[in-house]
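Encoded as structure tokens, the following chain is the form predicted on its own, with no partner shown.
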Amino acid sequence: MMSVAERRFLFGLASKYYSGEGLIIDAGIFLGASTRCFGEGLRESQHLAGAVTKWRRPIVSFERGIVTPTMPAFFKRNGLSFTAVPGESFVDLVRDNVRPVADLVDLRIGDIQETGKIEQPIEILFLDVLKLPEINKFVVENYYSQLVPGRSIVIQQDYLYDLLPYVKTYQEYFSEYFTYIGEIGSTAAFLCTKQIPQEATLGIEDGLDGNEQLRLASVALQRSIDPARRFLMALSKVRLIRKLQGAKAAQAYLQFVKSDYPTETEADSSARVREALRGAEIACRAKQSSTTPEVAAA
């Protein structure tokens, strides 16, 4: 689920960048690859002893650990001997995978909204858990005010991605507090440059009406320098328009996107891009309530 480049990035952050000023939060570890990268990197860090003295276990990792309907096929496709049905736990597999770095890790199993209380400063915040809007809201409200200005890095693993448009709009809502520092795979990284007041993380929905969401989606789309990633971001905006404006508006914007990214819509584009395009086309055809609010496109 993570590219080699993304894993190297996490390892490098822990080994070369991390200073121990705050915790490393690894939110949404699935089978544990990101935690292993952070842990193995931290073992190579000159700050290891100080971080362990200060925090005991500097890495706090979160995973729900419950098999979803799509996971059995994923396990089989990737040659994993683990077998389970939706609703069962795969926590034992996670524990086995992170065992080599377990002494550095506070592993918390369950819903992050129940297990995720953190009162210490956060130096690295890796986010691959934002699969639902309410989780995204929880993370922002509970973690963003604990970032260290000039030091903390937020890593959005689902940012350069055709789904989860709220991940982009929430992050861009706080753009005055961050500098965009780069992209790897589907991951975007942001440096916190200014203290985020706790009150600024509350009631965000009041400032995110439909027009503002679409404006922020347009801002997010411009982050990447890679045409394929920008295309995926545009497909994410298609889904947002579908939610806010309805099918006709989404279909019209999708046609614009196709004309604006002709290379990405060709038959020989990557399998990932073709899959994302098919998903957006299906989303545009789905039935929707006639009460959907109308807002102007950004």
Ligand SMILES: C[S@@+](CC[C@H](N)C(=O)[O-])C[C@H]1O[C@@H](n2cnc3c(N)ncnc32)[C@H](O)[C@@H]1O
Contents of the next structure:
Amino acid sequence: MMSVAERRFLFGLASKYYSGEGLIIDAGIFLGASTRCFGEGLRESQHLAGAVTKWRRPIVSFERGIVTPTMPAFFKRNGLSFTAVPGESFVDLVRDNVRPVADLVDLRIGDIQETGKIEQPIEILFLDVLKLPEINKFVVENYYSQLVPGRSIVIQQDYLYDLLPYVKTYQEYFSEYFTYIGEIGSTAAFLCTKQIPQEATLGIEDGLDGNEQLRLASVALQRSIDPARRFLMALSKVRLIRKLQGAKAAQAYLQFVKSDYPTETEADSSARVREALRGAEIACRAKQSSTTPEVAAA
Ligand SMILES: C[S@@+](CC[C@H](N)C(=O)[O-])C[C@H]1O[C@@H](n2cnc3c(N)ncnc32)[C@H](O)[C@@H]1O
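Show the same protein again, this time as the form predicted together with this ligand rather than the form predicted on its own.
Below is the entire complex, every chain and molecule, led by the chain shown above.
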């Protein structure tokens, strides 16, 4: 699923940036591409021997390994011979793909909320698993206080796009502890600059009223230098308004967004942008249900 630029970034991080001061956490690896990038990169690192001595397996990778309703189409579209129906396991495929770097990887299969205990410092935290608010909460509560100030990088794969607004509000809630480093596609990277106390990660939802969530969504919206990405982030805010204030308020904000981004709302904008706009329009009309668009997208 990752672009070549994203793969290069992960390879470069492991080979050139990683110092062995903490673990590399790769959360939500699907078929294992990110873990392969980290593993192959680590093999070229001058810190390989030290990291292996210190951590034995410096990369910890998490994957549930259960086929979701959208995966069979992905397998077919990408010419994979592997076929499976939703609910079946694709763990054998993950193990095959990760095998060349298996000596460096602690591969944990299952729900990260059950397998995710980490007691060591974390130097690189790659997140493509935050598909539900409770997973986001788990990751923040269990990993953020283990980041090393001045060294740890959090890579949010689900950031500069139109879904999962809570990923952005939670990350921006911690902005006093991070410096934004930059973007690659939908991915945003943050350097941890200050120790995050464990207490600061607990019960965040109690301190985040609706207005504060909307303010943080606006802060997140400004991160990208790409107008199309900012438009997708504005659509993410539309979804947040839909949840917090209802359909009418979301429709009004969507109209405002459309007038602010005339280029992105033209018929010849990219397929991804058009799809996101259509999704936001449907979300504004739809009745609130327990199956939110975010959940469906996971
Ligand atoms: C979007 S995919 C990751 C794609 C991968 N980063 C790539 O680019 O190839 C998200 C992955 O997270 C996994 N996942 C979702 N919820 C999970 C959970 N609670 N525990 C562990 N893995 C989970 C899914 O099975 C899926 O493979």
